[in-house]
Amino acid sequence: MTPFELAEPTSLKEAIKLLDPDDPTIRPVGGGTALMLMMKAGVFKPVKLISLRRIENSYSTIAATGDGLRIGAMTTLAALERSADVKKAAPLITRTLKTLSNIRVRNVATVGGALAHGDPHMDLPPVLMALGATLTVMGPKGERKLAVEDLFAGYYETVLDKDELIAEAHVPAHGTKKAAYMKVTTGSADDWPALGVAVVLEGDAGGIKSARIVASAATDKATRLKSAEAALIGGKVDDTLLAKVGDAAADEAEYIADVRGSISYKRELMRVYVRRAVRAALEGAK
């Protein structure tokens, strides 16, 4: 790696100083798990890092509010993972951060990070979609709301300006919602998948009153199957719904190859995991 000069601010307010939208050798740091590689690869020769670990204790914290989640974007993974209210309010989350990476990755990464970097394979922005989460960003000019479904502009891309960060997310609690996630991986279980659905519904296998589905990683970023959805809601739910609703995630998606698969291979696995997961969803996934 090249030299660079690390900064360690005190606070958000500090850090978001520090930052100059002009200038892409200087980059924001939490966890580092995916900007250290880059680093060592070569793809990224920062100048200068503004580290984000000395922060207020504010923005690592989980707090239960009356209608879900507040999470600090400086929590870990592993935190995540391990918090009794995220376990009771949203049990999606913790399922699916169990093949998330691995044990020493979650210890270090961040919630924040996880979603600035953009990475379409990661299994956490599509499951905070589905769920509805929003995130509350910071920058000079102060705070703004934005959906996490709003978040992702295309390929390690996102639409937080240079001098903005994440300060933290809002998850609504599942309540009487079904949910699940599933992923499709070409090597082990906490593997980069081929394929990642997440899928929130209302309703029961006798009609769907409201769904939201998510794809990633067969994709260039976490996206809503809007028709999808659609063909879902209303229906009794059986294997002749569940086909339509298949064929229609798999015709909506727009995909990328890459050493996981093929345009082709993507879509079809697309076509059985939407089925796969909705069903799980109705079922209880465990």
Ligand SMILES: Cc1cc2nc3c(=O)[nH]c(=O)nc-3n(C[C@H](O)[C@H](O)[C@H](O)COP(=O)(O)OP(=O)(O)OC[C@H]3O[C@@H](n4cnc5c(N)ncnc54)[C@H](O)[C@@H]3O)c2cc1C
Given for the second form:
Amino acid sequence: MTPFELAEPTSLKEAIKLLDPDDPTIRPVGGGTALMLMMKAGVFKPVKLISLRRIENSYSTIAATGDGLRIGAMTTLAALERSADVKKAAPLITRTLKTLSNIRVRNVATVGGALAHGDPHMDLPPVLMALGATLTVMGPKGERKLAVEDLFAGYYETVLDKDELIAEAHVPAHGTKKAAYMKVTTGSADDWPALGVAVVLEGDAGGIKSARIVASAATDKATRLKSAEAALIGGKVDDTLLAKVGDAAADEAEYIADVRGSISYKRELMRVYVRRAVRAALEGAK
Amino acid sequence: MATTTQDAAKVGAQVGRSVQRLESREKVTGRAEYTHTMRLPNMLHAKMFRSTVAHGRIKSIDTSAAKKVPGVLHVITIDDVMKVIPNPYYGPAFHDQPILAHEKVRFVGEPVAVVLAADPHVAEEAAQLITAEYEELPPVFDEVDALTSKVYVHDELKPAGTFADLKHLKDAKNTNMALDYRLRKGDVDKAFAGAAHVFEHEFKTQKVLHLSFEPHATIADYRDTGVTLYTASQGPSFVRTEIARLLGWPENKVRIKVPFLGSGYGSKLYIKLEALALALSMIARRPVKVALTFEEMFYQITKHPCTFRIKSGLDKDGRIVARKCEVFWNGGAYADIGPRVTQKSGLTATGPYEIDNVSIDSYALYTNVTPAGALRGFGVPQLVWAYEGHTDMIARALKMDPVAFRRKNLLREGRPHATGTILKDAATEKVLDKLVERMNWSQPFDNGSGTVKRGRGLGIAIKAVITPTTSVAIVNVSGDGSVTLYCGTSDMGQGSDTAMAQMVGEVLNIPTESVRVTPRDTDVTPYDMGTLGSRSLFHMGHAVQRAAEHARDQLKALAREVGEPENSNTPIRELFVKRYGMQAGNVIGTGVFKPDYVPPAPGTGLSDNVTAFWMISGAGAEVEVDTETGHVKVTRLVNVLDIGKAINPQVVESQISGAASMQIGFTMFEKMHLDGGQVTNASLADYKIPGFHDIPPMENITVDTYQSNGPFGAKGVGEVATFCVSPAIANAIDDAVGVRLMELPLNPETVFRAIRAKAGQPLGDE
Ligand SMILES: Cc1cc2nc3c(=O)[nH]c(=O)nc-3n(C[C@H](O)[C@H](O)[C@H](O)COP(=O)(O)OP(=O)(O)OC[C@H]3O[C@@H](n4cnc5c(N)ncnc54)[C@H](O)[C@@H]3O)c2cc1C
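Next up, the form predicted together with the named molecule, please; the one we just looked at was the form predicted on its own.
Complete assembly follows, chain above in first position.
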């Protein structure tokens, strides 16, 4: 790792001012767990990092709102994991975090970093996307709302401008919806996923009224599988229907090959795990 | 805390006690010293610029931009090194490795130039500004190709002549073969011709990393009067010899200090960064630290990938009458200890079976990848992977129970091993019996239904300890009666300091906890071959026992001399006071151990005393295979071992579970992915080792044995539990889903592809 300058502004506004829309060597840093990997590998050599560690405390807090949760972007994944409010409103998040990386990483990694990195292998983005979460994004021109679904532009790419910051996430409560996330690893148990599948459903085994199915890791970005969703809606959920849903997902997704698996293999994982995730959601995943 | 340990510290019966590790308090409170965190005043840091091509002639190296970086003191290439060390080649078996790339580069990641700066980040930044031009040469990567390839990694081979057992190596040209070990017994061709069944299979293992928790690190402090190296080494004595040779100095001007190691597993054996650190300190005339990052370890040393062609002939009753083994070891660009791995493991390639007609060829081969060396098992896990898979496949083909087939062919106590050495203190039968009992093998097994299938499998293995090797120890009793042990065994987490102290305590009848074991320092600790191949407890243990007995005998003489009655319990301090008129003097006990050995006869490889002791282990696995995805869950792992008498049962237990866990990683998913010689997953983000969730429920059992020529009946345990894990799991997968995997790792995609291929629906290559 080579030397760089570190700024520690005390407000989000100030942090935005320190960013430069045209200079990729100036970057915000949350927990630094993703950036450091790139810096150690020499893929990213920053001139200046803008740490968000000292910005207003409110961006590190979680609050229950009438219809869900407001989560500050600087909230650590460990705080999210342990929050009673999160467990109550969106237990899928709590369950997901248990197998996300390891406690050392979760203690410092932030919600904003997990989203803004645009890394398709992360577990939180597909879950937030399936839950229909939205973001408050702040930039020099003020704030805008952005659905997590619209955040990702490609492999390690987001639609954020270089001088925009994620300020907070808003997660609707599960309510009567049923949800599951399945992380499929092909290396060690705490490896990054080869495939992540998040499913949020309304209805029951007699018939699904609405569905959001999101795949990640095997794909170049977290992606909603709309033909699989369509295949699921309406009919009685049995083996035949689930097989159709799995096949639709397998055909629809676009895959990337890497050390965690070939394209052909990931397609088969998709076929199986979309099915399993729907069933897990209906059966009430623990 | 201190009082409870004292309470536990009973006098007598030190051997066999689960003494808490002597250094554990220092380690968990962060006080223990490691080379990686050590700093010397005025010290410089080195950062390397590494080759990006697998094989090429160096046309030019441009260091100009690096030199301009503020804070950079030196940018060094081999030309600078040769001004201080004219012949800059080192290595244990061959003097084939240049301190920095010389004329050629031979693997991606080979160090080509080094930047020195007081600030390691400055050095790193500057190293990234170095460029080199190469005339690329065709590379050779595969070990089987390397045998016949016209691409030669080295123009000429230069044997080092260090080891008694490698004295026969000769200079050679136009070959990639560093060593060809042969064993010939009986008449294999004739036996195959008369065999009722012949089976031939080829097994492969992948390239994996030791991944010691503390990366390699060395600090050299060179003065005209002498040089001191602080280094994370498993073999300080060898480092001293090699550094003295490079300098043309007597060994007494070279001092090697080794604090605790954050593990080694064979990666820190012989000589690694020490030669480079020495050269850099000579040039800078300041202490220089060379410390690798985790990522750089992928370019230092790895385990040998291996291709093993194994062929067996059987008579109509299922007795193996002939076995032919051809083993190709992918040694990478520099021989390191590969030739010794090739020979020492090669001799057990036929496994723990009694076979009258045997032919073994074991080849150490140079290739254009990161060098390979010893890794927890010294080559034996690669062999067992093949011969225990082969054994199961034969049993299946003959419709014999795999246990009954093994029993029929088992090499038993008192019978001759393929080398001609009679098997002694090698509990093959007991191990197999215990394993079968614990696995409830005679009971029917539920193979599962639906999409999850269950299976069970086992394996049994033999290893010969590397022989001959020497250990020397000193036990010093001070005037106050306190006792210090000087021994060169590197405690890298295996608990050797504690075990050695237990042996001293046993002989001198004092609590283990009162014995101090000095940190390794070649100025004071005597010679030892190295902490390798499960040899230390046996060899150094003997030396320690002898040194303690020598001290005890002198104390007895001292007592007689000062007029104490036989067996009086006068404190030792009072003996010294009586003898010297005050608290003064020492008693120094010394012990040396080198086992008897008969070198393998040239041509046949036969010897009637090829090893100081045998290691025997077995493993059994039960698995669940998800047939829809290929995921394998090991639901039970039983390890059964013959380790002689346990000096410290708790340390034995952790060695067994540690070794088996490590092998779980090598079995299930660890793999260095290579593309054109470039490691594509050279970081911990993409190269995963097992975490707690990957460790199956394990049962570790040692059978009741006593090593008759061992210190207190003991022998080595560090590697033994690695041997059978891989084939036991592959055999269990075959039992579950009827597919046979011939190459490690057994990752889900590999298993899934095999399942689909068997069903006649092979998965596409996309
Ligand atoms: C060993 C290891 C294993 C891991 N395993 C997993 C795993 O199994 N599953 C998983 O999901 N993840 C895993 N991770 C990834 C981890 O979840 C991410 O690294 C982490 O979420 C990133 O958060 P951070 O705050 O550290 O991001 P940083 O490294 O600080 O930043 C990441 C990116 O986001 C930008 N950024 C940060 N905050 C903001 C903001 N508020 N607004 C706009 N941009 C911002 C930065 O500029 C940078 O580009 C693993 C990481 C490690 C190191």
